[in-house]
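Given as structure tokens, the chain that follows is alone and in the form predicted alone.
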Amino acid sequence: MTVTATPDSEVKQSTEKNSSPAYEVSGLEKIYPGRNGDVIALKPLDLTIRQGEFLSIRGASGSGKSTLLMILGGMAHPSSGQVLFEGKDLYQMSTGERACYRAQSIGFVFQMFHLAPYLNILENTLLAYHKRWFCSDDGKTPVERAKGILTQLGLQHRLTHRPAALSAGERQRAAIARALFNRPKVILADEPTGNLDPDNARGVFEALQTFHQEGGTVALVTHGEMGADYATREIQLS
């Protein structure tokens, strides 16, 4: 697997360069065995994500990008290779401490949102509510802290409303509320401008860029242009 930088990606990293790194990936692969033959989602591969990087991941259908972010996610174990989030090694975890990693610390934003179709866009954000999770350092309650994210992302007039009433960019934006909810440590995002006009992306990756300048990291999957313009590196998957 070849891991490429954009040109500008040094002078873009600037501020995150001498950070701390969030993800150490060394030897990562991931391969499907099937009936016909094995199946390569991810080819060897090493990479280093800092602490409050926004990294854009690109490449071809089928070189592996959303595969590496599930795996980034705790979501799917390697074939081989190691993944040490903040020093901790995510697959030599058990399967309850890997829960716990992706309630802390992983805000997950998909290309199809993955509403409920039957609650409500405040019940939605809720859904990522756990007591035992919740940060109150704010003394907001669950509720008010969901009303408060959706206000900050243009949908307060929308909280009654379930997802079917919704445009495509505002269930979106209702998807980044939801991941935003727990103050995740990073976001991962999978094409989440996938089905989005670009008026609708560009809000999209403003919230997103908001989440990063107040000290997230975010790693993004993405075929389109505009994401380069909200990154501080970009790589390419071949």
The other form holds:
Amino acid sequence: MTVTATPDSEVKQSTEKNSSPAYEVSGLEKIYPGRNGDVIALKPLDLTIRQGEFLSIRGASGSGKSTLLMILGGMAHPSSGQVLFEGKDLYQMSTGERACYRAQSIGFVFQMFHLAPYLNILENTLLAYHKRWFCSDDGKTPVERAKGILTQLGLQHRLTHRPAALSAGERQRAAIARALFNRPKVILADEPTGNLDPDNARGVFEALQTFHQEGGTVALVTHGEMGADYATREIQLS
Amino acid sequence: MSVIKLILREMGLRKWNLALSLFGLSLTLAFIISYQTTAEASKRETRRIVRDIGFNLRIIPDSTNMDDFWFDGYSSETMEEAHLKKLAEYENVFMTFNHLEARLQRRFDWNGMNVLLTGISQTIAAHGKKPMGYGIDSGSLIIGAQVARQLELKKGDPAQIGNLSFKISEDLLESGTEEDIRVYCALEDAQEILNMPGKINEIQAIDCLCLTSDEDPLKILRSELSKALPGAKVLQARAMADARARQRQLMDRYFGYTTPFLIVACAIWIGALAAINVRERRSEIGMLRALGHGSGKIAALFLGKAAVTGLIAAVIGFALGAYLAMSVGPDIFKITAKAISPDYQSLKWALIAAPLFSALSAFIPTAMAVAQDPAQTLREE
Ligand SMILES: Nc1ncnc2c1ncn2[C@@H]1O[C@H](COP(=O)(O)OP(=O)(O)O)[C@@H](O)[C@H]1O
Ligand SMILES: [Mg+2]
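Can you swap the form predicted alone for the form predicted together with the partner chain?
Below, the chain from earlier opens the complete complex, with every other chain and molecule after it.
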């Protein structure tokens, strides 16, 4: 008995109807067994996310939004169902292959930024650097690329500052820079504006929008109303 | 960014964690190194003193007339050479020696000079010890300064005693004692010259004072020896090394008890601090996973940090240990301060062992870090 994210829960319609799917999710479910009964973290779900889509995921607290993003990002095994990314089953891959998938195709952004406190902003961005897969088509070094992204996000004067010296908005932009560094196909953002004031939130959404306009796929979990304006489609988890 | 750079940066931020780890590890190392340094010095000094005063147990035939013995410097009686082997085999039962050596000594007229002919057996060394004293091959002579002067002999010269031919392998420096009129040769040569096959008149031993300090070694030695070698008696040349050796034994025992506890405590300390570090860095670990970094990198961050800490601690611990050894060592070990010098061997040893030990201590926390569910930390709000 699968609850499908049906069109009536899709408040907005996708404009990327014709592109091929990035994710095909079917019968996905996550249950945490517990002493006092099982916790259903994610109710059964079918979902297709097309390439170039900006998907907004909404739902009450505890409805499994974060769980879904983690599963999409190859970070948590589903209890049942499968997740295909570009046709390949994520959870048939080895752990190492899933790590490669994250390193090459995914950029994560979280509410809590998760910046390393001992590294400056430039170095934090470079944590996404993998020598193996770094492809410098424009002849730029990793450091130059990181500086470029940070500059685009208005952090050029903050390169050598540690996260502690930055405002929440700046920290989140640094986290976005890190997510963008490996030129991912998909950005998975879990309430990225949860700790930000409206002005800074707008900055974050705009950065995601830019990524989307350049052809990237975005799955955004959001609480507030604002995010919806940037999304091309919206689903509701219950 | 390279792992080592990440490690150093992280250490720079969490100075307290680093400082406490270094504190525990350096103190443990300092304790061990200062002990090692002083004990080595104590051993060296003891050895030197023992060598300077010569063998400190003399086993002679029971029937020896002691007036003559002290007058002549040797026993006029003899015993069987087999006693030497017997005594060597008796080792560990009531005593352990460093070296055993049998002698046959007689006054002897050599070309008109009254020399002290001294045949020396091959030294029997306790396991692991290098023999010391004179080793003499059959056919060689070592002569005292007075002998050399009076008979106009020097190193390399041929010589004749009775119908045996020898070569002088050494002429000794003047000592101002009866050594100057000694002629040392191999035991079997002396036995032939003196026509005393299979006989000796003394066994000399360096005892290593393995007996507990509250017992009188000589009493025990005497009663035990009377069982092992009936017909022999023991004289002890009171060794100055006694007090020193006892003190070392005491410290050895103390160290033997303390060290294991200290090492375990240190491992727990390092492990606990590493666990705190892992706990503090959950979000970072989760994020590294999200960025596609593998278990190897995460393990390297924590094991590497522990190893780097160990490396720093080795240097601090060595410096501190050497300082402690030089400042309190002489009091504790009853040796002269100038005998103690930094033992650079222990620095080398520490530079290898401390990082390994530290990394091993951080093994469980590292496993925790690797096993941590990244999804759990990252979805936290
Ligand atoms: N490791 C876990 N063990 C037990 N329950 C969990 C675990 N992780 C998440 N949950 C539960 O799963 C449900 C969905 O969590 P989550 O995906 O974080 O929700 P959302 O992000 O929509 O607020 C919540 O009720 C949460 O308590
Ligand atoms: Mg959530």
